[in-house]
Amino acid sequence: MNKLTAIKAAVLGAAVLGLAACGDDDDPVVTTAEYMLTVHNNTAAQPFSPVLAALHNDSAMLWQLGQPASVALEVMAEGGDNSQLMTALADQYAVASTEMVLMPGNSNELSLQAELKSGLLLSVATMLVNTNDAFTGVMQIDVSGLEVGESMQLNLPIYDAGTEFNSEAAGSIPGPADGGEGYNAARDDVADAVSRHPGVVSQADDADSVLLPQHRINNRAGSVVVTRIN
């Protein structure tokens, strides 16, 4: 090879070098990003079942208020199994769950990780084991604009899944209190909605009721803190 031909050898290498980090500066850049999760539990007398948490797209809705609830929601909503939840959340960026029953006056943590995109969305949903079929979380919040190192605190509000009559009789409540029944597949309340929840019966309003008033909710059960951590 003469001196003129190992020039242009050079000079063509060196453009197609160029071309290929053209092209690798053109290639859409992936941020993964990391969620950690605060639960904390401010009931005075409600554990709560595992938690769930999923990051998803618009398409995963674990509960309409005035619709009937899915069998996923009743199964974890009467008997704190979240199994069936997971599942159906499989396809979306990430789901996971907490292993213990968060106490009253705990916390527990759990984190997330999903890549980073526009529209990316939060759930979370527990029951309230000493109920019939009451649960508490959060649905569908955009946690794509947190940037790394902060947070959002959101409130958790109690629903009814309204698929077991809320007699909190004996027998019939799966926590504690009881020690009954969780999940069963007929439906005895009428309603059979999904909506805010009334309030628990205790021996003071009825008394084949097991709750003492200690059990009883009002309009939310503790609170959730989201913090991005990368």
Given for the second form:
Amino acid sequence: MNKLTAIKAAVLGAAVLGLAACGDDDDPVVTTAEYMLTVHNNTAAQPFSPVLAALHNDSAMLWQLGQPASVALEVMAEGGDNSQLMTALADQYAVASTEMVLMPGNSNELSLQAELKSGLLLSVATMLVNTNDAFTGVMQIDVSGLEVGESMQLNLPIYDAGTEFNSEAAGSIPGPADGGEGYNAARDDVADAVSRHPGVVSQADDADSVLLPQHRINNRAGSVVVTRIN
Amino acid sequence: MKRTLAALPLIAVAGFTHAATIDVTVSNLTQAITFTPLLVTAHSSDSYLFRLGESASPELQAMAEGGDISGLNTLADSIGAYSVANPAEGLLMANGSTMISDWDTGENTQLTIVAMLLPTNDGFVGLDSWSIPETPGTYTLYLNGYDAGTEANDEIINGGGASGVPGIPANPSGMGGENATGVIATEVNDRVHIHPGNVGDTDPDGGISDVNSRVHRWLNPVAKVVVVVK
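How about the form predicted together with its partner chain, since we already have the form predicted on its own?
Every component of the complex follows; first up is the chain already shown.
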């Protein structure tokens, strides 16, 4: 099942749950929880595409290690365009995106609010734009246990969408290091599956790469600090 | 409020005045990267010695470019921190470890650790303000290599260790080179960030780098820290 199908199924599931909840007259208090997310880009030279964040139920899964990326994820991971992911998550509890690219060394804030319930999950995703199809984010983090004023810090591992070969060739990378192509429907990676990213090679090791030593990445790209503010 | 434990909801602790006695063991996990004298310091949550995404202080710069921890140690003293400077009594070579035993951290709640990575221009291993747990037990942390953002990673070993002087001060593990032309001429990110890694080359008599690409690269983590709270 591809991810979009999974997300649609999740939406249907949520609708069914919503109907069930309507029949329950004993539910006295609805608490709306508000979360402030501070996203930190701690890379040397990898801008983040506009950062998407969502609160959702346990059926929405933005990616799954070892499984093919959804087209919506591919569009973000290859070109930094999160609009299809936004659409896919539109019926979830909350979804938001920053407007601007998040430059290295900087941080950006996003707020999300949703009815507090057990199993309230947070996902975050953004592209490392000086790559072929690298992205970072967190998936299905349960934030329902956070009390008002509490925070948690989540590291941002770096993934490869598995949708575009890491050629690092001129014209293949949308970020400022190249100004090349973003999304391309072809799937020509070594495996059509999301994995941890093997790293950037750069011109230091490959004369055909358009990327420079500073575009290389290590185990993580930054962090997200999640604070429940209400 | 920054937290360094990943993916754990952490309760903000106010007015925490528990005096702790701890053992701290720092191990160099790399194959051939040397740590300069470590500064291990326990301090209050009001201050910190470095932070990802922020500019390095002159004291941090002196440590990261030249291995000089005296400025940071003085800074720590001035904020009431309890510090152990240079527990390894010199360099901590690859695969080496050093232990601080029965260390009374007083009422200081946060643990910070730094040391320069050699051979790098301004790379350092760092732990920023880890909250020392109240509960007795053994806690294991893994530390990343950071870039102070104060000097271009030219990878030229020329003895330049003073702040603002280009080049790498020393290469204690050997197997390097000389007469390199330089990997990069400018610092690309002037805030503390995750080090993109050494590039190196295989030419001991020239090339772009005096660092050996087969020896002096690393992947995070670069250090393991075991804290025993007694």
